[in-house]
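A single chain comes next, written as structure tokens; it is the form predicted on its own.
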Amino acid sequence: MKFSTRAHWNAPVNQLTRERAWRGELLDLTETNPTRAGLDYPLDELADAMQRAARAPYDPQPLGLRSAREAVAASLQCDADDVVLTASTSEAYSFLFKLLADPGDDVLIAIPSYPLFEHLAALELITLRTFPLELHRRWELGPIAPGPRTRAIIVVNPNNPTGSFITPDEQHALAMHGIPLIADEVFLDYPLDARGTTLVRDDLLTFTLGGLSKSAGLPHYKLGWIRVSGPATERRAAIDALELIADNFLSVATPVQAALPELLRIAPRIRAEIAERTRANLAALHEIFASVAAARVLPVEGGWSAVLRVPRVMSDDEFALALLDRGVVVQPGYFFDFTTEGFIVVSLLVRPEIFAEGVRRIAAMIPA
């Protein structure tokens, strides 16, 4: 049977994944699922909120239930009419690509970056073009060159995996291109060595993304949102069009929408525990690598990940495979489109005892 060419349906499994599959217990420094990270969730409160919400009647509102949108708007300090609910951030991208681009158009995104975007763009028959994040004293946006078919610029604020925020000056420079902006801010609530500002503009059509997956550590509740900002006429036209798109899917479950006001009241406590975890692990990472002259913890301003610069005595893939032999799982830099060797990525969400031991094994493997 012939399938479409939207994606590589039969892409081969990479060697690192194959090798990992048959190993025994490993120190997994790639874990980014908060529900598997040993966090102390208020499970009874969450269950009670969802149990009460289960009584809500089905009311298919394409943009989302008014009560849910008002709850999001209160947390974002915006108007509920500027909020669109989705089942996930990935679905938000799908909606926005449908809104902004025709097949063959392109969107721009900085690299290094999370590998999901390539697949989301391909499924919408649009092209993903890249521009660099450049490492100076911090990670900074490099030159951006929109083409004649560029329909949007995506920024992740803070970036995953570099953890770099988009500064106000960079936000202004992005807006000067006059192209709609998509700002993925799922990690904005997790500052580490800096604090970022949201990318919301009055002068340019801008779509700011968030959701329960990161802001409340509840990826399995499947609810995200788009905040639309920009000139009033363009903003209203975009929201009307998004309502038409969403009306064809009606994908956000009623119970999680009904529970959302209460979930957002609970969320700060979950966020606080996640933030404590990521800060403690980053401190441990710096402490362990302080005496490793040949490697470096790269600047990280926010988010759940950290990037290590390691000696290029072997490829990143070989380095990750060698660490598997020592019982440690990391992500090689090329997973995130680093353009040169010598980068590995670790998650700061990992249980502290696993994280510290895994990082010590990485440090022990690096030549003096």
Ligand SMILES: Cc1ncc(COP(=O)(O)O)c(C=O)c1O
Second form
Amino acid sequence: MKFSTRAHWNAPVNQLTRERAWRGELLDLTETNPTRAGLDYPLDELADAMQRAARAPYDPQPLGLRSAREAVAASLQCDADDVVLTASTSEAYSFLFKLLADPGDDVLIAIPSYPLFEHLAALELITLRTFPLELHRRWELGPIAPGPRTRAIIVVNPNNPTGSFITPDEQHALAMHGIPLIADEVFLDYPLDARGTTLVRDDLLTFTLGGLSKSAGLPHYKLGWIRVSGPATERRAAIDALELIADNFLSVATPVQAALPELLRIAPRIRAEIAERTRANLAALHEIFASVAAARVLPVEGGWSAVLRVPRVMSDDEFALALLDRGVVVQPGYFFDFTTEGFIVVSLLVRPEIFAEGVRRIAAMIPA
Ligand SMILES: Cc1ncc(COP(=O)(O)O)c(C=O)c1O
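Would you mind generating the form predicted in complex with this ligand now that we have the form predicted on its own?
Let's see the whole complex now, leading with the same chain.
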């Protein structure tokens, strides 16, 4: 059977995943699924909202139901005409790549970053090029060199996993390239050591992404959004084109759209619960690592993860495998394209007792 060459359909599973599969109970510090993190969701209210929404008739609207777009617009303080609904942020990327790039074109993204983008770009036959996030006192955007076929610059604000926001100065510098911007702001509602500013522009076509997955801790409800900003003519043209793309799929389910105004009213409470968890875990991480001289917790301005700088006495993969022997699962830095060894990523969403014990075992592995 011949499949396309868009992806490595039978790519080998990496050693860490293989090793992990046959071990018993582990302290999993990679858990980023909020529905598996022991959070106290208002399940009755969510069920009531979805039950009421189940009565809505099918009204296929490629950009999303007006009532749902208005609810998103109210929370973003923008015009509902500038909001496009998708089934997820991942789908939003796929629509935007279709809109902006032809096969062989490229998009630029700051690394270290979430590994999903490589696959999303490959599936659209476009090339992912990178530019660095550099660690100074904080993670800062490094030099950006768009090529002749660069069609978009993607930034994650705050970034996963470095937790760094894109500051207003950096936003301005990005816009100077005159290339459409995609700002993934799924974690913007989760400030930790700093506060972020949304990236919307009136001088450049800009797509700002968000969704229920993170901002309401409801990834399984499958609803995301794109807010389009920029000069009016380009903005309208982009939304018209997105409407054509979305019309082929009509992928956002009616019940979740009909329930959206209510879901967005419930969301702040779920967010507060998640924020309390991530803050408590970050505090525990700092406390445990305060006495570990050879390693440190890197600055975390926002988001759901933290990065540990560990001594480069072995590769990050060997470090992660050695931790597995001690019953702890972490993500080695290379999963996120850190350019050197010595980085370990942990999720701040993990149940506090598992998190603290896992982190203690990491600390115990670091040579004095
Ligand atoms: C930075 C970032 N963008 C997008 C996503 C995917 O979000 P969604 O569930 O809306 O597709 C994730 C998921 O972890 C993410 O970390």
